[in-house]
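Have a look below at one chain only, the form predicted on its own, in structure tokens format.
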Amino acid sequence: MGDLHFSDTVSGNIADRVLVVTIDNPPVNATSLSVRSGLMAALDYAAAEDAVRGIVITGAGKTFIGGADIKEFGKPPEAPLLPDVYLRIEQFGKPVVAAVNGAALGGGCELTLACHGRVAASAASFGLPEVKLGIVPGAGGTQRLPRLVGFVAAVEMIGTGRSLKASEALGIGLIDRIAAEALVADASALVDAMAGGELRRTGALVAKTISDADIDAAGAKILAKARGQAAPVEALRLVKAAMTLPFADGLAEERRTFLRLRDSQEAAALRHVFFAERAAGKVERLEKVTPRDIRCVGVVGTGLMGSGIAVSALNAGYQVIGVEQSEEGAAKGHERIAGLLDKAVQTGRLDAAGREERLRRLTVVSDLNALRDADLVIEAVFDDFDVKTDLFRHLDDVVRTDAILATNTSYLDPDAIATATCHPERVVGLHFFSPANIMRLVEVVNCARTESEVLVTAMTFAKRLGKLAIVCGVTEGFIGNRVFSAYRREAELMVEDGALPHEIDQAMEAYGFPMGLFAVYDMAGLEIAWARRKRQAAKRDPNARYVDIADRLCEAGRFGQKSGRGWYAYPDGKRTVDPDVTALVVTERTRKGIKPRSLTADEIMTRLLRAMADEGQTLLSEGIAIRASDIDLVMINGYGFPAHKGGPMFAAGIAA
């Protein structure tokens, strides 16, 4: 028989008295209305089709179903509905199998739940992500899944939105098998062992029965890294009604809470993420421009920073050479990077053999003539501005014409960094932070005289790193840095005006920090901050407010958890607020003849969302940042700012 079509998206044709049903809604196969309204075109079908036995759901391309239509957020929802077309998938009377190609996520997932089997491709994998845009699955996933794998597993996948490769779907029995070849082929077998019988309906299985200590202890977990987050606790609650309700009486609570969730000022500030990471980095102008090839990365410094920056572009297929002072400094440099390998390795993010096919496109020496052939060069050394710019000069001798120079500096002008070479128009910023090979933040800075060529080559290199490249323009601090500088101001003026620094940590965590401010200088090291206001000092308005209580700190040898002692005290490594800070506070108010105020939480954090999103406005005038949202990327990737909050343009009320 020929090619059935149930709808723009939805395809059919029958092989061996089996319904293959094919979704095609590019990119992602997402569940459009098109995509719900084939799918039932294509039960009705084979109800009605006495020479089909059964049904094959599968996706074409490389995903089976990518999740929700985008195109269809914020608008009402139009029949069929997606759990109307589930569960009538699972009370299908013929079998219905899913032969899952590749990721199955979100709605994608929780059809495969409705089907009464499932195969996927070694390539598959399998996911419930919906608590990382504030809402809860809405199509049966916290009744059907916890039915089908039990509490534990259910509980993690949904609670956190992480995603499983088919061998752990297979290993928690959410897949019943993983297809050697011919997947559709497999899963068809299945629908022929299964036709005649009695059918698999996850939602009439019972879940395993679990002790109360085992569901805490589970709930703990997910609850803990939800930080004020209402999704996660959600998706717990509903996740333990499955042990106890009604099939029926789950699903009605899931969708009413998914409603409930999907309305809320969580899920707007996440949908605003969702859709500003979908913008970042796009650049009017340049998006006919073609990016330069690059195959061999160079890394000049491979301390902690260079280290890290050399992991990631080996992570992501390159060759690296890096380059050190002495051959005393490369072989440590090597040992540096080997040991980030390493500790991948050991938390398994990576293999053995992936570790040393790694290695094997890794060179570090200490000559600087290695970079001869190098397509771009990273310099990652010491923050200083002679170091830097004479570098540079050494590197216009070395490499060739058309290979890109970047600087990683954090604060120095890399305009005047630029200038020191005979081709400014090749400088580009890529400012890392710092672990390079773990944060995800990359601020690609577009200087003065960066050719356009030059700029888009480094936003693709920062992407395919997999990182998340936010173009900006040269200011001091960049983005990130300018927005830190603003409150962390604000928090040692309140400081001064009565709220002590264990106070606006609090505030800050409460609100869904990971950290406070204060608790974060420690961990960084006051050293570096102070020592740039020292080379400040000259600059400064005299006239314009200052706090001295940082300086004083470091004058007493208070650099931080290094030291033992800074905003906090740290006596067996634990961070304890210190009577001596306060006692400093107090005096520093005194000397200022400033009288002190208790300030609530809920001040303290407003004026600190005020001293971002008002230096935030700043640089959209400036034109350093191109859009509110990336401002808002930038703190959330590179400084804590809760996603649940949107990022402080957001929670401003503050668009692009």
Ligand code: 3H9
The other form holds:
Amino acid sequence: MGDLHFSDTVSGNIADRVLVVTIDNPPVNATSLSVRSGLMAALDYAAAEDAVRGIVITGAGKTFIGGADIKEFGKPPEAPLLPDVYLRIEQFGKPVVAAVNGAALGGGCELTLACHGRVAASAASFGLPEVKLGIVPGAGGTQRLPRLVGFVAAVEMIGTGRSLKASEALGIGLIDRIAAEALVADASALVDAMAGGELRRTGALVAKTISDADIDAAGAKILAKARGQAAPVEALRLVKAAMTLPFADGLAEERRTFLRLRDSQEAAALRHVFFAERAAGKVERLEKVTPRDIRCVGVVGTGLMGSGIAVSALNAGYQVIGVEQSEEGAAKGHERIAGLLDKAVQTGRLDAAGREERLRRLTVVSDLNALRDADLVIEAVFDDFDVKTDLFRHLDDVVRTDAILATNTSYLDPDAIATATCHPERVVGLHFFSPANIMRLVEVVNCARTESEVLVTAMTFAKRLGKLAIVCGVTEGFIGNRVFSAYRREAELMVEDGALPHEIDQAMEAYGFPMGLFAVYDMAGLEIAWARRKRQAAKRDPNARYVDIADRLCEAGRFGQKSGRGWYAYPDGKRTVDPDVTALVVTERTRKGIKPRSLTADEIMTRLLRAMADEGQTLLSEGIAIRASDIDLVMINGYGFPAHKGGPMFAAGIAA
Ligand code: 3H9
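Would you generate the structure of this protein in the form predicted in complex with (S)-3-Hydroxyhexanoyl-CoA (3H9), following the form predicted on its own above?
In what comes next, the whole complex appears, and the chain from above leads the way.
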């Protein structure tokens, strides 16, 4: 804390006639009431003190400002309001420079935009992620950013909510410079350079004009991804308004829109998702358990799943040892992993040096003994019980006693796999979703005998991979596939009852799913599920209603997109409704004596959502899922449930 106390969270000190204001409001320096009033008090002080030539504003800790306080969103706003504080900064008579030490997000980024200069540490980042919360920036972001960086860059940032690294921010002119070392001293030097001169007030700048075609092209990219969400559409409208409206009018329109969206269901849903993600990492009884140190990760099986897991681990900085059954398999595995890294280079997500450095941390061999030094071994071999138990028995003999063994099984019983080893307490499930290097979700399966330290280590590992780790108990298919099975069953029942597959898909897409269920089936291929159904046929309750349509499709050789036909037909690769499928559905209904009744999109979604929520409730009552919001996160991140609807439990009013 500095010598000057402006509020509980804002302090200051004077160095070389510059007032350095520090915001210290852990955990992320959100602009809560005490920060807003503290900033006002600091401005009062600087205005009154002739000796002060200007102000530097910085944040304590690793974040500059994480934005407005999201916890305050449900309450009436209290003065001083953020837009008023920022307007005062912009209009201030002495230079105000932001010394951005870390993430400047939402209201944090908007503060920097209102300043007369911006200096960033190289670790700083800038973003207006409000659309991810179902709102638009509400403290000048939509009006100041396009004036500073132009329409296209502003729309891209505000419409997607993507954060920029300091170097990117410099590239588009969002900041003046990156500080070499002493950030505050560098920002103070900028204050000195500005003092006495004409100040660059962002609101007074005129955005560079661009053609209507360029505006439309940039806007189209945002609209294409909006999927029924209001916030990106409104963000685009406001940034467009910044190009034509006077600054004050634009600010007023932004404020109106912000307040309207803040109270919307979409924003409530996305806030739920935000806090659900923060809650997901916390397991009450494990809070004091320290994770083991993981440096070297073994991945057994380097097929589609294993290679994705290996790339994730390499990206997170781990040493990775891949194991295959033969030399040839190992060479292929290495090639597959290198291929995924190549793709990352081609798409600009990785540079060539990063690729080389990752490959130096990778070995793929054909000898299980290479896992002697591994701290964690993840198996990603064929999902067959005998194959997996056999492997785990072998691993038991090879790995260190403190090494952790994780299974990536989707449907097998991990407790039974653990029992096959001498140390079931060190076995845990890490259920990745494919492609594992892209998909964010990992179900961390707490098996009957898993030791707390092992579970915490697995969670910490998944988080270090940048994944969203959800703890789950043992059940067939875990949280995601259990809920998926329930609504898949409901969808097929509806096909028999009167809805056609494409009508169900259309209802889901209109609700916000990127793709309907039957289109997803076709994309994944129908034969694996068919084989499973055949295996389970003997165990099926003969009195339970069973829909045979999927079996009929497979019997007719319709295995999905790959085979050119499935629930749809694919002439020229394009998905089209197939009259043959409609005829087959009608035949099945007639055979069962079902009188079809057409279903509206609303009825379809009501039934699907109810099936999901009911299964979710069962998972909670069985103790498989810890909290309703975890189920929401699984469905959003693994199954395309639209985040702006909050997940099936939120939509059903079960998760607050
Ligand atoms: C906005 O700014 C609107 C304005 O345009 C207009 C206003 C008029 N508020 O993520 P972490 C909590 S909208 C309240 O694990 P990290 C979080 O819940 C805002 N709380 O840390 C957690 O609490 P707990 C736009 C917040 O280091 C703790 O901080 N801004 C807020 O991995 C640690 O969080 C955003 O959308 C907040 N704004 O990442 C940015 N932010 O310990 C949202 C965090 O009790 N925040 N918390 O569970 C983030 O993206 C990350 O938190 C950040 C730090 C990158 C900052």
